[in-house]
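Only one chain is shown below, in structure tokens, and it's the form predicted on its own.
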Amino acid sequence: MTSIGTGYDLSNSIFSPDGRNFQVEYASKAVENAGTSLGIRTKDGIVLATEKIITSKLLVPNKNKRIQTIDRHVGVVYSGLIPDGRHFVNRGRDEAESFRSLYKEPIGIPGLLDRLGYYVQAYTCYNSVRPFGINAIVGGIDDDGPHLYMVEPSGVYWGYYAAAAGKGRQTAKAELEKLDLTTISTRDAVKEAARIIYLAHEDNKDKEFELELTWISKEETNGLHKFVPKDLLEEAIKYAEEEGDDDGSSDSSSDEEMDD
């Protein structure tokens, strides 16, 4: 059977003869061309990071945040279409507020993801809407500890120790797999997240970017989602740049040895 849409990609409520939903696949392509985002679940918290591509020199630095808060104990970072991400965040805030109003306690992370996953999946079922053009990485802490999930345009969501999305996702995933995610501290994970974002930016190196980093930790932030303090952010950026220089030096040495 043909892998081309041939009319089956005109609506996201129609399957092709070989069982594909082309509109969802196209939404995933929008994510693949976006800046890299990642999340790390540590032994005591969550770290979220993103490569915010600077599309214009007229943009004010450190504005237009890409990592946002759903509830005080839940953060989200996304790669893909920014307006879709903002709509996703607003829906998450509505769900968290509704739960808190009804039950007088913060929403659990798995319960929140159940609701958001169903909501995203509904946008793949009707002809009058289109799928979300984002991969959203949601992290938070509840009574059961830290949780990290990634929601895809199809509405499917999985729990992760670490997840990455965007143009540099393959590089980021390869580096994340090298970390000991069961023992790493949140403070160390901040530095590693910065290093990996800088490394993944090589896939998009013709464009400048800003690094955004947030964390949630019982010890460091009292369980609240916050941006990483300026001193730690600067330390993480310095670490990332030094590691990048070391990798570049190693590559140069290897090339010289091969020439000899």
Contents of the next structure:
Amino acid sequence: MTSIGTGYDLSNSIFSPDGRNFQVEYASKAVENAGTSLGIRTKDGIVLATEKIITSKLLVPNKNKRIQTIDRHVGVVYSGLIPDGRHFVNRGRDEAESFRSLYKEPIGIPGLLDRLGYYVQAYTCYNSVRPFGINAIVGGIDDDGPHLYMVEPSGVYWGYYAAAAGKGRQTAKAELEKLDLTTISTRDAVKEAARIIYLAHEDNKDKEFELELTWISKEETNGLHKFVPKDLLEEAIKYAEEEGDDDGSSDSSSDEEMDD
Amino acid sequence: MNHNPFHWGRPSDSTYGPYNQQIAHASNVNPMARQQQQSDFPTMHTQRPMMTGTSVLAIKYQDGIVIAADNMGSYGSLMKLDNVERLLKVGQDTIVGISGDLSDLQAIQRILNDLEIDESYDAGDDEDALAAGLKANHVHEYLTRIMYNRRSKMDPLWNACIVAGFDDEGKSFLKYVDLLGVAFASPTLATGFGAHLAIPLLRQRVDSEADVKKLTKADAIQLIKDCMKVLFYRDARSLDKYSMAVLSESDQKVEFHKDVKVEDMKWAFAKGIKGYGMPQL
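Alternate state requested, the form predicted in complex with its partner chain (shown: the form predicted on its own):
The complete assembly is shown below, putting the previous chain first.
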């Protein structure tokens, strides 16, 4: 970053001479060091997972949920600044509610993401605000089937087969690419998501973490966003631990920052 | 006396100033827009229901509640629809039975749907926790506030509702609320025509909370079925097809029966009735 210290990184809405908005790039840095999150789009649903770093032993286990619901059929997981994520989710809920009150039907996922993407982008345009310090992975089912998107601090939002954010994203992305995402069932994807989160945690081993897993599926949850049942969660964790023992850290030597 | 206020005459403009035309031109356009331009359309409130649903019946029995409402949607005396579902499920185990205006029923349905979504946002990790914390007593209190608020605006939701479910402690909960915001509890409840025809029949079996303990589930279902039959005989706005929900306290479950038919009717007496409708042969 050659322009650091030249003053172009102090304010939103000011380009540097080489055409960059440093505040947005710094916001992405906040995401890069946060716990890993991922989302998978399966043939009939969505799986969301996150590595929730336990910052204190005094926190109550299995509370303080990090994966949230925007509407019955839409879930979100994010890596980065948690309060920013909460605000993003609240905005999503408002959008979904206002759509429902106008049109008397649930909001479509691409339409929701159009609104959320514009909202996040607006926070890169004014020097009175700062960008969102999160990468949010939003998944849901509508009439056209399952959709998975990731929204970045710049406001850009792409649709994905699978997306990962946070510290372990490179490991996670390498693993996600190996899956056959056009045919995978939601139930299998839950187990793979658990495995990948455990694998991505290898680089961050000194910290305790909790795995959070949610899913949306026509078959399994009737199209509703729900936490996976306890027995399936346990099964997934068992699978993740066994797989982790089998191949050790064979894939964790992934190439750094190849896509940036 | 002539009750038309426009015929009462006016105090003279010279004494009291000109008449405030906004009073007669009050509008249903929102107040901000109204300040800028005068609407040529007067404020409109529901004066009477248009499409309606008839009675809802409910009774407590020793292990829960039975509630029923037929599927008729009437337009005045025209039987317009025969597939209206007037028992709404809210959250896990609450049934709201609604009679009265059907467009207002749909408004209530949307309000309760929003409430349900709101309450499920952070339901936690219980995978079945669709608004698990939202119990019948909360739904009823919420509905009471909505109904009273709307009647205070002189624009009521033209309904009478019966809320059946379980409270925070898992006990059976049965309470009424109507378009005025009037709310009360009773072991037997009915709205509309049912309040005249079915309540006496229901009270023959359950007159007080003490009698609730004596009524079995099967008897309660039979009693509600009999009352629905009497209502179909006597209430010209009713239908012989209805929905019935049976709530049981011991397992906190709700059985929902759709398209229940009125059975064992005897219409022989009808032949003797003369002087109504089409000429009899």
